[in-house]
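Coming up is one lone chain in structure tokens, specifically the form predicted on its own.
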Amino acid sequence: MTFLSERSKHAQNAIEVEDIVAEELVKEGRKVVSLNRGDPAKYLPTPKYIVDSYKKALDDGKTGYSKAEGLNELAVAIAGRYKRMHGLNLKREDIICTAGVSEALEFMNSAMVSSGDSAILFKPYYPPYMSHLRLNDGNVVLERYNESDGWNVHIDELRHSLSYLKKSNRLKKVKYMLMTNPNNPTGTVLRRKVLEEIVDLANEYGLFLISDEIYDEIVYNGARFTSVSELAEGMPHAILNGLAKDYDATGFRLGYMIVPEDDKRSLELKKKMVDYARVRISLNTPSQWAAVEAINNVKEHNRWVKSYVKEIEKRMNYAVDLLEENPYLQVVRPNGAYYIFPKIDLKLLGFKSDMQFVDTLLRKTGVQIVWGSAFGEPSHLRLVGLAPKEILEYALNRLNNFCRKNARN
């Protein structure tokens, strides 16, 4: 009989599984240079205007706890973002407010997966998606970004795998269905028409449809965001966001779940999800008050934010430049996010696995970054591009040299 529970051992996310390898050489007076995080206040600050507001609220004395489920002002703030962007009508019920993206994939898991219970992911996926699936017992049924259309969904591969799943009985065990747009880790932004359709087809087998959209303002290179509020009115879905991408606030820990619909489904967990809140009592109520001005001040961060994203959109754009230099690497150009995911000729380097390349790669080089097997997508690699050019360049010539130099020729 062992101490720890079977579950436990999903609790674990290998974006920072190397860091441990990092820390020790950092420790014996070596270089190294962590591509691994999509951390944007590492290189690019965050707003001063809300780190100016977060102080105000400490000198305010706004430090005791606030409603589980967030303060009312946040709430209204919130629902004035999704009118002014995408003409959405929230009432403050629809608003579930968490410390980040994360614990609103605890609570939600938590809330709607018993053992047994099935849920879908794309892969590649964000890997605290399994985890908090895994965590609960839940199984987890997977659907493919295509690779060679951009990242995007096949329709007919989902249509076909959905009619499978209801024909085998297996649908009725499904109780949500997750995507992430823009992409992590692939920097896709899915097109508007992929996105109806996949909102059709969830409407049509009735499933609960959850779009994570962290990096909703973070798009370039031409592309166009559509939020999933746009086109699931009527049907049961959730969207998830926070302040940690858009805002340049990873730290400040907070996020947010909108479930816009009245259905029984949506009642249900609307109801649930503030329940669990109330059990971790309250969020950071500092946080809170520092995100009310993020959001609110309108003119502030539309100015801060093209400025961000013209940034975001030039470091990604180098840092594929020089990837694309690599004669083992075949990359797709990101239009969101800040994360490339190549596709590495491993047999042609000689390794075993994307893993030992990883691995490899940090002791050898210093850099590190993550393999593509944690998002489900075996052979890949995941890079975050938001270091300035300097550095970029330093630990991507660094790479592709250490590529060229395992070659098999």
Ligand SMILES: Cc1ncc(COP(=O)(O)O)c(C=O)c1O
Contents of the next structure:
Amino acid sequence: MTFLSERSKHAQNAIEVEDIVAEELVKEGRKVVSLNRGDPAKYLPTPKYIVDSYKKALDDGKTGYSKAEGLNELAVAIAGRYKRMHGLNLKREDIICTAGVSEALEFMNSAMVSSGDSAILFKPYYPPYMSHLRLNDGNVVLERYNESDGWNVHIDELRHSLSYLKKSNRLKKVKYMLMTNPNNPTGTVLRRKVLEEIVDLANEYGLFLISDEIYDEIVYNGARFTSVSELAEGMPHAILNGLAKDYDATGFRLGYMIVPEDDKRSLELKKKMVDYARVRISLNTPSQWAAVEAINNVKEHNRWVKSYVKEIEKRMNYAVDLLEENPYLQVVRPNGAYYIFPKIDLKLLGFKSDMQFVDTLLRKTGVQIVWGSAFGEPSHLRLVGLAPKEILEYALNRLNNFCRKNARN
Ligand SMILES: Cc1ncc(COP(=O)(O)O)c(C=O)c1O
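Alt. form predicted in complex with the ligand, vs. the form predicted on its own above:
Once more the chain from above appears, this time first in line as the rest of the complex follows.
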């Protein structure tokens, strides 16, 4: 008998695997530049008005447990945001607050997925989607974002695949279809028309649609974001979101799930999510009070977010321009979030896998990025474009030179 459970092997996050190597190199006195983690607060400080409200919550003695599914005041603030941005009329019961979107993923998978059930994900996917599904003994049905169409969804392909699932009787086992918009790792903001067609297909096939919209305000290069919540009225769906990215507060660990409808599945899910929340008693209380202020102080937020997104746009475009100088990479320019996901010609560079490339790059140059296979897409790399220009220049020039040195042509 083994001590650890069989399923525990799925508790892994490839984005952080190379951190051990990076730490060793730093101990040896080497310079390491890590472009692996999407943590804006590392380079762009969390807005002062949010930090101040966190401190005030502590000073005011708001240090005890809170209602498990989140403070009522926070639910009101979130409902207000969705009213302002998307015209939604959410009720208290439609909103479940969690310790980041990460915890919402954990709860919803445990709540919905039994052994042998499945979920539809699109590749490249955010790796924890897969971990949480597998941890609950779920199987994946992998659809794909289409690289040659700026990583949008190929609707005919999706329709074909859903029709096949139905004919082969496998659709019954599908608990949900989950997509990410704007996307990590591709930085794509899905076109409204594509989203409309995805929503129509989900409706036609009776799928529970979940949209992770944690980067919904980080959109640039003229792109426009549409929330699934605007298109999916009257059909079962859920939206994932949080404070981490739009409010630059990753360490506050505050997210939420919105389930706007009252059909049977939606009602069951939102009630069960509260049960899960009660098992862990409470969320970080001062963090929730800071979130109430972060979301309700629309004037401060709008002023700050404009310059935040502008700065991200500048850094991202600068990074993409540098990567485009590399003849061994093919880049789709992102217009949302802060990730770049170039395709790499591994054969020309003499590497067996993207994993080997990334590991060697780190050991030889001190530049840490993530391999595409971790997102279900081999022969790709994922880089975070949040660092200031001089750091991006240093790291990406090293990456480009490393490729030139290894090239076999
Ligand atoms: C698509 C996506 N969803 C969820 C998360 C995690 O969010 P949180 O920090 O709220 O747990 C991330 C973090 O990078 C992400 O990229």
